[in-house]
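What follows is one chain in structure tokens, specifically the form predicted on its own.
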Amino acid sequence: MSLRYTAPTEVRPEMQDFVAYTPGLTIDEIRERYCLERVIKLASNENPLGTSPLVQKAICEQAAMAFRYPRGGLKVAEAIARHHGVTAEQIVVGNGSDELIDLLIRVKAVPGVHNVLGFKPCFNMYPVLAKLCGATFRQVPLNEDFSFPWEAMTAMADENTALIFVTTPDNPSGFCPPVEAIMNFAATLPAGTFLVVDEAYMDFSDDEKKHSVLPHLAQLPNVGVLRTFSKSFGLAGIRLGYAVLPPSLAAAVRKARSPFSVNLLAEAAGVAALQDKEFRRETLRVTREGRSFLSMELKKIGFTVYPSQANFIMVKPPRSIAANTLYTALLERGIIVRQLKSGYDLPDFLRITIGTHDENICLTQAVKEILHA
């Protein structure tokens, strides 16, 4: 007698209808779509410049080690906290900001018991990952300028809210408020609930001090920050992030994350991203006057252009061609920007990264065209 086994389907009702994050389109995917030599990727918020020299040259003499494991980015945790003047007790390194988001809303929210608080629109990891984490995602619509409704988030914040996220300077819109807002804000939640502030994008504001609440983590017990290397420091293919939490909170997160999360070249790259500081300073330099330039030369040709403290900005196009179409019609030309219909809702607006001089007067050129045509 033969017997027969059926393999398991049952999955946990969250993934029934759960929606997956859909990475941004390559350059040889569109390379090869369109028969294109050249293509200019302005859409995942990536560094124009690169990687630095200095974390090339460590990730090769760091690479006969591989064969050992990690030690969990002791060192770039260390390196972390003097380039902040915070104490390594506070930082926890995860591979990418993702896990860090995934690890603190594991070890705040209870499932089934806890809701999780975000804006709308937002980054959609933080509902992605609170939904497989089983807590309940609110969201509380932006004001019309895309500005932070802070009166209505506190007004959703309850005896049950265990994590509220906010982004600044803000994905996909570039909108940066005041620090004194944040801290203002972060004074009328409920006793359990605890602020994660996504700096992500804080390195490319014009005045970090304004805006940043890293400083002032040590007058914010409920209040803890978010930085990656993906941006500024252009480690994205590397993944590297890291968070800033009271001590008690990251020894936490600490004991609930995979010990070797953190790989051994991308610890020996983060280290030396933060000793590369003329690479860091370029790269600040070239982003912020890419946006300025940008942001000038498109209003000149009719989009709005919504202000912004990121490496990208947020654009409507004129009346006289839709999102889609354009998108569409630069994708033609081989330049990618991002449609912000899919995972933000925004159908009639585009995000686009600043690129280097180059990279943005194309993408100017190509505007151009395509309204004239």
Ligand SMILES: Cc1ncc(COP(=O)(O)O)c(C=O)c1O
Second form
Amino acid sequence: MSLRYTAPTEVRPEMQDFVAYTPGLTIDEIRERYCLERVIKLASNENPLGTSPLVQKAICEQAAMAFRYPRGGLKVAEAIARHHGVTAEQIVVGNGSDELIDLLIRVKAVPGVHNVLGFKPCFNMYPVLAKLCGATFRQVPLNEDFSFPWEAMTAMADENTALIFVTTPDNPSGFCPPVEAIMNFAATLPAGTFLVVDEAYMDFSDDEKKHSVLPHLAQLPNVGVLRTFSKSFGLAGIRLGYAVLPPSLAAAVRKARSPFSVNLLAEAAGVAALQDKEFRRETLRVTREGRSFLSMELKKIGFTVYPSQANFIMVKPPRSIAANTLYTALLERGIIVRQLKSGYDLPDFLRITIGTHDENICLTQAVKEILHA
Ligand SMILES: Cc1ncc(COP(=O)(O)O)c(C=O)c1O
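If the one shown is the form predicted on its own, what is the structure of the form predicted together with the ligand?
To see the whole picture, the full complex is given below, headed by that same chain.
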């Protein structure tokens, strides 16, 4: 393959058949398309309670400082380190954990040489960003019940495997293995391979201690954790995520990051979100109760509901209706759920974010109406 460009607008070969990440539909798009007054969005795993009042106040207080450059998220990194009982040098904050996925790939994977591994299906940003970096992305199919085939993943790793991404609880299934399984898996990896455990949804699990690898990182030199403020902290629109890494890798990622990617408002919002314990407690309570409620209600009417420890459930509708038909019928009623056809290649499944109790009831009622129509 010639690498010489023949036109000034020609782009890298990786970009020629590049498929971008497809985000969920927005409330405004659906409101306009179907002329609806109320739209319920249960598609992007956002916080059902909205934005914490403490966070809103902190953002307003910082508004007058918007003319200043930010400080690279130093203050929020220190607050996160205290929150988890780790050192600040282990923390790298980013413009959402998406930025940290990108940076980890760029600092570890040499384009054209290294490979990056993930399960299939997996959170689509891993393959999208690996491809953009010029690294091969290899995937190991999940077991039929969406549990993790650890041995197959170990077998797929070789001396050119720079990174492995594992999401737990997993997106889109909600599957969450015991922490011992992850620790045992980490011990099987080649010397140069770093395991990234993406715990974006970990705090929604019934028992974090049983599942999270974060408290064990001191014993695991080849493992790091990704977390985000987009879910239980309710800051998806602010863009703030973080990685907990061995200090030398954290320093490399920090060097590669654009210096102002965590802006002034994000930093203030993150510090306030960590302080608002009541908002977070309530978020976790509403989500866990809603998860049980929705799972039970949908099972009663013939859905296959996969056990989830996240703030969403993955479901397969009863045989009488195709996932796609149900998805469109829900949209027409102003309820947005996530189709899993694009990105995940699961056309027969839907992913539903846990909403408020009222939203969960609206969803189950709408589903019942559609099934009986
Ligand atoms: C598994 C997983 N990791 C990371 C992210 C990205 O989070 P952020 O909003 O911090 O970029 C998401 C978002 O949906 C996710 O599902």
